[in-house]
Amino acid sequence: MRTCQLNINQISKVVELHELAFKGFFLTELGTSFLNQYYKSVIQSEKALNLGVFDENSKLLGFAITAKNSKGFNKSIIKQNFLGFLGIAFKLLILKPKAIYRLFINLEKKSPDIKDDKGNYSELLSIATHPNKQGLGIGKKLLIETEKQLKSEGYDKLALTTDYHNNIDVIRFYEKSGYSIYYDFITYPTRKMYKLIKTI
């Protein structure tokens, strides 16, 4: 297995793996067109760190997508790729109008009650392992390499969000990796989440 930076030519592989790994998740339900636009925007951004793990046949086994600085990241990629997102938004407005509201209400992914969260940290936006390759340490490999590369660029904190309920194994994985609970919050409409953070 090799770990390397993702590039624009690998977007379809990232989207395909996302759809396999995150069946039933909100972003997946927004459709392939949205995922293509989102990952294209992030992978092209100099403000993001995008890593993939590949096998000897160049098959994508896992990926980690990280905003180097969480503060304002999502808004910046929407602004930089406005026309692309506008087309997707128009389509969703017709087909899934509630999805547009939910997307924008959850854009910040933090609690309005947490006044000291200024977003001054890197944030792991998405990490996925191919369902058939679970248990091989791919997620851990991606997390360690992400932390290593961020640290080499001068970043000192990495945060992520994960589900609060029925998610003990994932939470334990991150805690064993040195992450601690920063706070919990609710995303629209009633999904309770943890934000975890680590000094790297």
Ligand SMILES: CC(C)(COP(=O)(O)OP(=O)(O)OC[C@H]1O[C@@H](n2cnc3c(N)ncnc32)[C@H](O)[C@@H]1OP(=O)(O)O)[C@@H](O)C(=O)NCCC(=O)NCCS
Second form
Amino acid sequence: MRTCQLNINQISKVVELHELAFKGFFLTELGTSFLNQYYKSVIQSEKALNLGVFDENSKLLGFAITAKNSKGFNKSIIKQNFLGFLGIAFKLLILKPKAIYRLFINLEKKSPDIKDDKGNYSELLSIATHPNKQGLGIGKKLLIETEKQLKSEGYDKLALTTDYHNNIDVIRFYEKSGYSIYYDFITYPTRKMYKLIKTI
Ligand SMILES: CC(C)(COP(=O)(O)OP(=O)(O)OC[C@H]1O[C@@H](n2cnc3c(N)ncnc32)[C@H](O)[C@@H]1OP(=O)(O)O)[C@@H](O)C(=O)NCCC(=O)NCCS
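One more: the block was the form predicted on its own; return the form predicted together with the ligand.
Let's see the whole complex now, leading with the same chain.
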């Protein structure tokens, strides 16, 4: 197994693994072209840290995508890839108008009520291990390597959001790696989330 930075030639592998690991999730339901655009934009961004774990046959076993600075990250990647996102937005407006509203209203993944959350931390945007390879230490390896690389660049906190309900296994996974609850909040329309954080 090797851990390395993801590059644009690996976007389809990341999207494929996302679709397997996040079945039924909101972003997955937005479709493959949305996921391609999203991961392409993030993987090309210098403001993101994108790690993959591959086996000896270059099969992607897991990935972790992190915004080095949470504050303003989503807006900056949309700005940098405006035409690509505009095309997807038009498509979604016709096919899934409610989804596009939900996407934009939840662009900032934090609570407007938590006044001391200024987004001054790095943010893990997506982490997944291939369903056949879960429980073997790949997720933990990705978290450790992400934290190590962020720390070496001078970042000192890593946060993430995860579902509040029916998600005890994933919450346990993060707690075992030293993450604790920062606060909980509701994303539009009614999805309750935890914001977890760790000083790295
Ligand atoms: C969450 C996820 C990334 C964990 O990756 P993983 O490779 O299976 O996790 P690891 O094998 O590295 O486990 C690390 C630790 O967490 C624990 N853990 C992992 N999954 C667990 C589970 N389902 N229940 C209880 N503990 C779990 C492991 O026992 C291990 O503990 P240890 O350090 O004491 O040995 C993976 O399950 C996944 O891809 N899930 C689907 C996508 C997802 O929900 N991502 C998170 C969105 S917020």
